[in-house]
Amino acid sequence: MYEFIKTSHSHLAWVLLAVLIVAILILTISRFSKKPFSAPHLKVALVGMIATHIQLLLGLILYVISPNGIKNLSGATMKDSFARLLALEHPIMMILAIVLITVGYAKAKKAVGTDKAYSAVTIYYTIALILMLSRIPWQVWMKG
């Protein structure tokens, strides 16, 4: 179950930032075509949304079951870059995020047809996407 989860939740991941950049390149430039914000841009946007909430929801059971989760918190884990990296700071990193991409979408839910709705998106899209980008751990990533 571990291993199915873990692997899982890492190739999900190469799915979740293609979404990402994907939707935030399609609102930038339909921005920048003086298109409206309509019911279409809204739905890239909540995929992005959708695609980041599943990764939670495994990231989440993960950080439960994994020996590199919760299970791992300790002052020594403290002292060990790496073993904080994934008990501490990628789960709190995401998380954070997550927030910022559900926010991002509900700014932009309600601001339907102005440009301000283009604004919610592409910032806080783009900011969580830096967020996850600078906290993933690459290490382990590449391999599995």
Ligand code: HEM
Given for the second form:
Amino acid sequence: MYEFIKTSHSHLAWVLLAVLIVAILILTISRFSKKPFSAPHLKVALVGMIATHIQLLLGLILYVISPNGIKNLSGATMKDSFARLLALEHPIMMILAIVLITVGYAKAKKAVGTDKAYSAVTIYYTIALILMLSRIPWQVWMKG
Ligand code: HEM
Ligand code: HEM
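Now show the form predicted together with protoporphyrin IX containing FE, given that the preceding structure was the form predicted alone.
Time for the whole complex; same chain goes first.
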């Protein structure tokens, strides 16, 4: 179970980062082509948000069952930068990023038809992406 969820979380991370980057690019190009923000544009943002929420669900399960998650919270963990990353910094920063994505999407949904919708998705998703990239455990990702 642990290995399965961990591998899924690890693979979905690739999909998620790709989907967010593609969404930001598509919407930026579309905006500069002076196309109004319409339903298909919202779908592009929705794909990013759904991928993010599935990753949240997997992450929360992982946090409970992994030996590197909640079970590893202790004073000694705080002194070890890699253990602290997995048990604390990664989960907190990712949840913050997921909140930003959800807020950006919700704002875009309310502003369909206007340029505000483009700004909502591109700004919130870009900040979320930067936060995610800052707290991925690169040392171990895809190394077994
Ligand atoms: C721990 C798991 C999850 C939490 C805490 C969570 C939380 C949320 C929150 C707070 C919203 C915003 C509600 C709003 O303001 O309208 C939302 C919307 C949404 N979530 Fe999740 N979610 C989770 C898992 C999932 C999963 C697994 C999926 C898809 C497979 C998903 C798909 C969606 C969709 C499609 C919407 C927005 C629909 C819309 O407004 O158009 N979520 N979720
Ligand atoms: C949504 C953005 C997220 C991304 C892009 C992401 C990405 C990753 C990646 C790439 C790894 C390394 C996997 C490997 O070892 O190959 C990882 C591990 C981990 N993630 Fe996430 N994650 C996200 C959200 C979360 C959330 C919300 C939580 C918990 C609340 C979480 C908990 C964990 C834990 C505990 C590990 C360590 C698993 C272990 O080594 O035992 N992640 N994550």
